[in-house]
Amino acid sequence: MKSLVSWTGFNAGEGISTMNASELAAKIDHTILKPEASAAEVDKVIAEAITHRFASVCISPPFVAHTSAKLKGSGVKTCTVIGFPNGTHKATIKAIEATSTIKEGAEEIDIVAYLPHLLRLDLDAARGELIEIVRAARATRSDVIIKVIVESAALTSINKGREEETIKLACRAVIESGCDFIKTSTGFHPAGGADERVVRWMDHYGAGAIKVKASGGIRDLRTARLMVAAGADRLGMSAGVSVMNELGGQDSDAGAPGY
């Protein structure tokens, strides 16, 4: 399939060379989703997010109430995951999980889509699953931010030759179901995480109707720059603090803010 997006002359730093630390921090969902995470580890992530003024703290559902209480008044949002990490729960179960976590204080939810619908390019089924969850979520909190994880590395590796078509359909399902973001990855799939080519497709086919969250494998400033330059509005990462420290070091070396 001929690509609809040109990559010629792409510069990873173009358009973001004046972004300062606070602007980068505002794009980061500071994340701790490992299944063995302790309450003490979550509290550390919460404190880091408040210090750096990250966009949100993304935690597993059992930590939502605790995290929401800790973040109250900080300006940092509480984010959680639904149907994580495989997306194989029934839509009804995902809807219940979404409703429960929103009632406990989640302001943003990242839903793992059911991948077989997307792999079959079945728009009706993909959209239908999301609509069921969105209706339940928005009935609980009308302004909840809803992101859809499509495990893009798996989609593009399995649907060889139809990679761009698959991402285009995923974007359409997210838009038509009334969600706010399309997100690349859980960070747990062996196929891999965020890829700048896919992020550019998502930005293109989102057409301003949805935003893009790049997640999975973003562990340094260079990769964060690539994803933002490709069109990512949010960055899901557990390495947010080290990236901010790396940016701070570059600022110090340069003698001026920004990168």
Contents of the next structure:
Protein chains: 2
Amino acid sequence: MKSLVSWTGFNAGEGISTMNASELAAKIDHTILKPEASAAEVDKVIAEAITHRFASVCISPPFVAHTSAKLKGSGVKTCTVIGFPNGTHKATIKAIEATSTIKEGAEEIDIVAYLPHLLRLDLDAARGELIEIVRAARATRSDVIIKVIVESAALTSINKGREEETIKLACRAVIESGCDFIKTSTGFHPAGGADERVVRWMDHYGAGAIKVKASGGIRDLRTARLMVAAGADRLGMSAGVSVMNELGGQDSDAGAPGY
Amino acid sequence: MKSLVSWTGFNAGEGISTMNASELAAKIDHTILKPEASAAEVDKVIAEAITHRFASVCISPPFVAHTSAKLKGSGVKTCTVIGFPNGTHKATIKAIEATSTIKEGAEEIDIVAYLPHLLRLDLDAARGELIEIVRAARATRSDVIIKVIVESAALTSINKGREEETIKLACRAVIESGCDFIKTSTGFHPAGGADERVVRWMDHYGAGAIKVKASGGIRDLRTARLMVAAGADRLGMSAGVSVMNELGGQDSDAGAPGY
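Moving from the form predicted on its own, what structure would you give for the form predicted in complex with another copy of the chain?
The next block holds the full complex; its first chain is the one shown before.
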């Protein structure tokens, strides 16, 4: 397939995004999804998200009701994950999990797509799965923000030689099922997390119809900025506070505290 | 806590199990759970399980109906996983997933327990979650075999200093909820898989009321034998065929082909 994204003349860091602290914070889904996360750890993440005015707190389904109650009135959204992290549940189960978590207060849901559909470039199956989940979710709350995790590092490493085609198809499935975001990674797959090239493809093939969430392995300000420069509107990360501190330090050096 | 399991005099390999090929095969859940597993890969695993007469084929929920149809009459069971691999779904969602997969042909289900309950030694919560799932599962099929994955390497590394107490509590929750097996690991947690010490504790505290499935990182015959010697009745592994070949080679050397 001919690449529709021109790389000519792009040097890493050339288009690196400049953002002030509030702009960066508004892009961060402050995330704690490890299976052993305790209530105390989740409470810390909630407090940090309120302090820094992050876009959302992203927690596992068992913490949704508690998080939603704590975030009430803060302007920070409650985000959770569906079929996480492997995506190997039936669509019906993901739809029920989406409905259940939305009823408990989730305003944003990040669904893990079933990877085999995407890997064999089966648009009908990929779109069909998402449509079943989206219908259930939007019937419960029409304005829920829906992100679809496609585990891009797994897709591109397995579909070597068809990387761009695979990401293009994933974008199409996400667009045509009426979701809001395509998201790179769970952060749990051994193939890795977000990479700049994939985020650019997602931004290109999303074509303004969907936004891009980069996640997995974003642990410093430089990487966060690269992802935003590549087209990410959201950043899923657990290192949000240290990245904000990095930016705060830089701004302070320049005489303008970031937050 | 005083250890109830005496280690005195035990040397690694001393109690190593001797098994012939059919005894070993009957303990193996032949497993493919990676999120990107294709239908062709699953079919290969099914064929291998029939050839080697493994205990079961363990696949993700989307493959249950297909696997169950293919295994019909073979004597090999269909096994699937619930809330896999993180266990961070609500109990109700796990119960629905259990019911749904049993209806499609699952004869054995391996449920990932919600780790925070176990980590804070909350027997009521741990048992309560399991009871909700078990009731739904057994109402659908009374003789379904239920295994509970407690991600023992995560439990023991996080609850350092209280390792034995934590495994003991996990055993109690599994016993008192009426499940059949306690299972060490998903194979997906960075803390690691089965270890011999934990399998011995599970065997001890299971006290004959439940059996032990060791899983995660069992890739050779020596490790498989160590786990059986330590008390494992089942072995969850993807390397079943190469382990059988190892045993076949040994038996052949002795003039007695293993299978």
